[in-house]
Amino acid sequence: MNKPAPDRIPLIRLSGVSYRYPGADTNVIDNLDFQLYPGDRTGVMAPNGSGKTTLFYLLMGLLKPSDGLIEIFGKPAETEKDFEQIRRRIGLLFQDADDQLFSPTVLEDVAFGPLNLGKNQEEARDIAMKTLNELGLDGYENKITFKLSGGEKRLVSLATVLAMEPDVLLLDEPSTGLDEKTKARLVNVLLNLDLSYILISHETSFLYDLTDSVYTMRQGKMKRAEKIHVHPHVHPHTSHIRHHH
């Protein structure tokens, strides 16, 4: 994480947070401290079952910690009412696109969030069309959602999240099932977003392309990962170079 200036308030702060699933012997999240500051792009790499998705559910209020404090946007996040406000400002991309998409057409799915935030039909449609366009999905608005390919569903899911104009993104394995071309498009979209995010992925080069710091998760704790190797994506002669500001 970037070293915070004293006046910088983290977007997300976890202090001593633990979570144990009912009936489990051990905590899946164990006394975890973590901060995400404005402008941070943080990667999390860990095996399945290590608590990554649980962490996202805690941040969205879908699960309640058994211990510790969660602060989001500078305020304690404890009650359902707190999280109702938070969910308007944090976009969660689920690991499975089918958990995200439920309307008959792509346009209805993408316009749903803005409508829910109080936009009128016309505004919601404009935001949805603009978002689809930015993701290279123009012409998709009338397509039947459940007939899309896996990669298309993934991008439409991302469109539903981005259409809500969130302040923070939580991305759970966004590259799963994508072909190289679609993955490259996703990398391009995420790099050009002016958003802070936490990105969970098991793909090392994808993570390092898109984040400024990477953590591993083991036994409920997060640990800063060393950069393992310089991978070809940051070769000085390619155009695909991260510029760290």
The other form holds:
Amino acid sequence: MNKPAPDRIPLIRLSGVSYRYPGADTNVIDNLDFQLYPGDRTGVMAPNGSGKTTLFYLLMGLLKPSDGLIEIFGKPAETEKDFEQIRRRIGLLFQDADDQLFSPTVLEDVAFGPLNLGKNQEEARDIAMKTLNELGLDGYENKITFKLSGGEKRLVSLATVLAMEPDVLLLDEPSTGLDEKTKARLVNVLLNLDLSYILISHETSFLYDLTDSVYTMRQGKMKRAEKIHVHPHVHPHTSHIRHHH
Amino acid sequence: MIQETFAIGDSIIHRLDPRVRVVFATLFSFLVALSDRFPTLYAAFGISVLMIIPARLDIREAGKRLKTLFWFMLLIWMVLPLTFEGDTIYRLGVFAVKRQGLVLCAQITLKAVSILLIFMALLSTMNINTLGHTLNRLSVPGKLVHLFLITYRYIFVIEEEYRRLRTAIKIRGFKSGTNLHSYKTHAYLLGMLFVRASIRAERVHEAMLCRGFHGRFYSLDGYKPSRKNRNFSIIMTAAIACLTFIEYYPI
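Any chance you could show the form predicted in complex with its partner chain after that form predicted on its own?
Every component of the complex follows; first up is the chain already shown.
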């Protein structure tokens, strides 16, 4: 599903991208090549500190690569101006929902993006209500953001991102700290989205439910993971032996 | 906890243009703060009490907010009359109550209550984004508006982080005392809080940039220009003119 067809332009293309935090002596992202094509749902599984959040920050222009080329929507993305346009079309769901929700009420927060995109009050309100409705969050519009539960905060954060009607979603550990019920709800929402996305998670089943291909990240590089390796955990004739993966 | 109890409503004041409200609340407050004569202060107090009526504020809630001020005022009433220089009107052992101190206390109390009430009536009746948007439109520097709004939203997150840090210290058996270890621990706690707050601030700003923020706040509330704004402006201008007159041209 992730085979690069020659006639399709990748939404995101990284060629030889490296990033090193100031003062660090190794690259957290090291000579990375990666493409995301329209319709791709890519999972990234990686241990903490392996640079996955850095990768998202590079894609959003919040960090600038030390080396290499980032092309987004077929155009090189280098300056802050390029990224201002890109941020309108790529939505990033932050790991901590408290970073994302800063307005007192849910409605104001969801409408924040559309208003910044130049929508008028009525349009922004309509978009916000529609998005909340799609996520099953009717009746939440006047709730106070910081009084929501962890799961509700996550869903509202997703609403704030979706309200900008992005073409690509970047999801940074969206299932962390969610109970099973909310997680199922999130899976349901994501499965029904008609969007390309990159999903970072270290929950294997969550990742495999929601993505078509999974990469692992190690030492700043991404490697395609074999699905079989992690999926149904059956070992018919060796199950009595303790094993490691 | 930060709530916008007064922001939801549909009174005459709620429907006024927020710019008009911000401008007059500010002018009124400055005038009150700079006035010293009691007739002016009584009149100002009266005006701000009257303002509560058209804003249809919940009296009990308003009282709760005044209570915060009450404790602070109590402190002033306990300290100032005893420490101020002036004529002694009452003597209680080693303590002497000074007339000028009492006068000052009364002035401060009247001023504080009047300003708080007018802000409650005019400003707390709009939500915080509208206020930010209004300040933007009144050409208050963007950075200040930004700082103000974000402080408002995140103060509780920082408090939560403080609590978490404090718990972390407590569960490892820390007891505060007057020794170097305690001072050091408190300093670490405070330092860590600043570090965390600033990291948080960075991430929030990044999240805002990701959603197309470019330094301006927009409001979801529509305010139509109406005769009410003009009438309110006329009334407030007249009130402020009267107060100025009472203050500077005593009969």
